[in-house]
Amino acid sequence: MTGTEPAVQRIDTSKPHPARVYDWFLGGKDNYPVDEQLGRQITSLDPGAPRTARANRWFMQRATRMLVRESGIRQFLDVGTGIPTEPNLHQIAQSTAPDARVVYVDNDPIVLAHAAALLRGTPEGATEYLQADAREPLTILQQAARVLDFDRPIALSLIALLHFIPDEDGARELVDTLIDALAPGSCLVLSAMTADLEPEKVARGIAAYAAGGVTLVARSHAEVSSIFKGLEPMDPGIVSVSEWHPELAEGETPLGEGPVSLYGGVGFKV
C-alpha cells in the first residue's frame, strides 16, 4: 500500500460516488453533500434503500461469523471492499479467531484514503489492503498470495460488487478465475442486486444511480444462482439477504416488513 495523500488528491467530490452513497445509507460520515443529495434522491424513489444497505452489511457479518465459528475458515479475500464502515469483516472474523488473515481489495482512491482503518487488526492475525481492480483477478491473486495461503481454504467475499459489473465486462470470468485458484473447502460469499422482488422500485433506483453517472445491473435468481455453479450451497441457498440465517444476528436493529432486493448466498468448493 502506498501513502494516502495521492489518493486524497484524486478524490472527486463534485460527483456522487457509490461507495460514499452507501456510507451515507449506513449512517457513516465519509461522504459529501453531493453523495447525500443522490442518497436522498434515491430514498425519495425507494424509501427502503438505506434498509437494503443495512441488510447487506448484516449479511456479510452473519456469513463471516458462521464461516469462522462453524466452518473453521481463517482466511478471507474481500474484493470490492468499499469504505470501512465498522464493524468490518476483519473485526468480525478476528473477534472470534484472532489468527484470522484478511485481505481487502479495492481500486478506489476513496477506499485507499481510508485504508489505515482497515489495517487495525489483531497482532496474531493479518489484515492487509491491496489496491487492485476487480476486473484484473490474476493481479489480485498474485498480490493476495503474499498474505494468504492458497493451499488452505479461503472465503472469497464479493459483497454488493457484481451489480456494478455487467456480464459483458467480464463479471462471470472474474468470479470463475478467483474461485479456480482456491483450495477445496474454500467458499464464495456473494450478494447481488435483483429486480425479482420489487421490480418498479429497483428500476427507479437504477435510474437514479444512472442520473448520477453510476451503472447498476440487476440479476434474477437464476442468474445469481448460476454464479454458484459447481459450488455446494450452504442452507438456505440463494435467498434475500434479510432471510439468510437471521438467528446469527448480533447488534442488528429491526428492518421492518417487506422484501430486500439483494440475493445472498454462500457456496463451498468441494
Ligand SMILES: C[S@@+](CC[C@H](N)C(=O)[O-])C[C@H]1O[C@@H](n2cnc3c(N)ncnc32)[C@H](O)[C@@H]1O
Second form
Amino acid sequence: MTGTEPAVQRIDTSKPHPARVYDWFLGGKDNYPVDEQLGRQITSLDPGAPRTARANRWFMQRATRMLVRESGIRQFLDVGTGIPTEPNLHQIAQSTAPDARVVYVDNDPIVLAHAAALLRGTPEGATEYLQADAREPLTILQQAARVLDFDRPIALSLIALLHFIPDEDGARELVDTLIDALAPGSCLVLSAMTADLEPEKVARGIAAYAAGGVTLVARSHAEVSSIFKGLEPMDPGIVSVSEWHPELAEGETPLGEGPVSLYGGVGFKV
Ligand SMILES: C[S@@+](CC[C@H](N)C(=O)[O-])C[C@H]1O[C@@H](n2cnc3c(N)ncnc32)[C@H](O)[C@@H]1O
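Now that you have shown the form predicted alone, what about the form predicted in complex with this ligand?
Whole complex next, starting from this chain.
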C-alpha cells in the first residue's frame, strides 16, 4: 500500500467527493454530510441515480466473472476503485481463481483509508492498493509492475471512472498509455456515463454535480466506442451496463423499469 501521509489527515469533508457520493448511492456508510447532501440532491433530480450505481457495480461483477471463468484472465488493474463494497473485484476473481492478482488504484484519500478491506485476498493470489491519479498512467504502470506481470494478460478495468476525466484532461491518452503497456490477450473493461438514453435527466445530474464542485462528462455511444479503438469487442459490444450479459448475474435484485445511463463493454487486445 502506498501513501506518504496518514490518509485521515487528507480527507476533505468540506466538499463532496465522487467515491463517497457513490458509496452513499450504494447504501454505504463511508460518506459525510456533504456527500449525502449532494447524493440526495441528485436523487431528487434523477430518482434512478442509486439504481444506476447498483447496475454499474453489478456490471463489474459480471465482467469479472466472465473474464476469469471464460477468458482465463488472472490479473486485474482496477483504476478508480472506489470505497470497498462487497463483493469487491478481487473477491469475485479469487472465488473462481484463488491465484488471481489484483492491483487497485484510486486518488481519493478515503479509499486509501479503507484499503485494508481491499487487501484481504487469498494467500495464493495478491491484492495491492496504489494511491495514484489516473492522469499519471506511467506512475501507475511502474508501481503496478511490482505485483502484475505485464508479459501476461491483464484486464484493465476503468469502471465508472472516465466520466470524471474529460478528454481535455487526457482521458484518451491515459487509456492508450495503459493499453499500450498490456500484453496481447489483455482487455479493457469500461463503463462510462452517457446522455444518449435520458438526456434531460443526465443533464440535471451533471448540473447538480457541478454545483457540488464535481465535473462530470457524458459520452455518446460513438465516443465510448472510440475509446475501444484497436481492440476486439466482446459480445454484445457497447451496451447499457444493465444489458451486458445478464445471464451472469449472481445475487442481483430486480432493477426495475427504465434505462441505465451508463455504457459498458469489454474489448480485447489481439
Ligand atoms: C463512481 S466511483 C466507481 C468505483 C468503482 N470503479 C465501481 O464502479 O464500483 C469512481 C471512482 O473513481 C475515482 N477517481 C475519480 N477520478 C480519479 C482520478 N483522476 N484518478 C484516480 N481515481 C479517480 C473516484 O475517487 C472514485 O473512487
